[in-house]
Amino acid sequence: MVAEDAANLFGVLSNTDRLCIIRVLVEAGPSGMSAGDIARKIGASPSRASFHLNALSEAGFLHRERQSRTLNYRIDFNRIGALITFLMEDCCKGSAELRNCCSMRLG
């Protein structure tokens, strides 16, 4: 990933509701969650949640599937992983000490 792509992705994530959606869907795991359940979980109206879900989908963070009359969203763990890897490789400059600090916080 190049810096310009990462900056664009961080731009998409620079919203409290979108960060909440990402966290909810990471917690939901590979099966994902319906748009209505996501809206309820983050305390958003369906239209506000839909707006943010569309932005996250367009950025490639989410996969959207129609199941009957329901839209189900699941996180693209590869996309999130690529962004985290970008930070770890470029910001930590390969420093074992910095990588240990980051992995201790995640673990």
Contents of the next structure:
Number of protein chains: 2
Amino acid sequence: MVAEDAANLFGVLSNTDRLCIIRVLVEAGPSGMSAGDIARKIGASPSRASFHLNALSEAGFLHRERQSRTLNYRIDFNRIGALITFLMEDCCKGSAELRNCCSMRLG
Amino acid sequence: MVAEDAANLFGVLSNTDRLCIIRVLVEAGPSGMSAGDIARKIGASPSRASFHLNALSEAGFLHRERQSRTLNYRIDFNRIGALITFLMEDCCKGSAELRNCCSMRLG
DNA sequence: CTTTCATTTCAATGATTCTTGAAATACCCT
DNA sequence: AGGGTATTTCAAGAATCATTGAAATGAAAG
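Would you mind giving the form predicted together with the DNA, to go alongside the form predicted alone above?
To see the whole picture, the full complex is given below, headed by that same chain.
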């Protein structure tokens, strides 16, 4: 991944509403959740939730699928994985020191 | 780490100049690099480099130390590590699927 | 075919962030 | 002290981003 793309993805993550949406959709699992339910869950107006859902979808963090009347969103882990890989490998050159700074198990 | 802090840290990383500075300082290693050398290396004016160096320092990604006339900056991996941990553990609840999406070795 | 529900889009406004160049500060040397 | 180098700070303006509420779209159901 090129730095400009990474910067844009970080920009999408630099908002608490959007981080909150990601968390909610991780909890929701593979079945995902409708835009309305997400909006209620994060305490945002429909248009505000839609704005952030769109930013996340455009960036590739989410998949959107219409299910009759509702739009169902679900998480896609690939972009987050690519971003973590960028940070550790491209940006920090696989630094062992950085690995030690991550508190989860890293091989 | 609380979501608002993570959002702010992502905001700091959402800029190519700043990602570039991090890369340059990872390469520079523990001895770090002066503000002027960093500015030249990333092709930015002194004041622009200073603006971004300040953002990175305030966020805790960098350490600053005066060495006689020059200010020396060096990378601190702890914040990046904390951010990766937030993303994998807090935000994505340690998802095994996310781990599979990271191309480096994860235990 | 009109109504209703779910969601997005739009326009206006406010807030934040970035860039630039000039001025200020900090330090060193003679 | 005075002059030079390194860096930051500041003010102004441009650009980007977020919020709001109203209007538009899409899909189902009476």
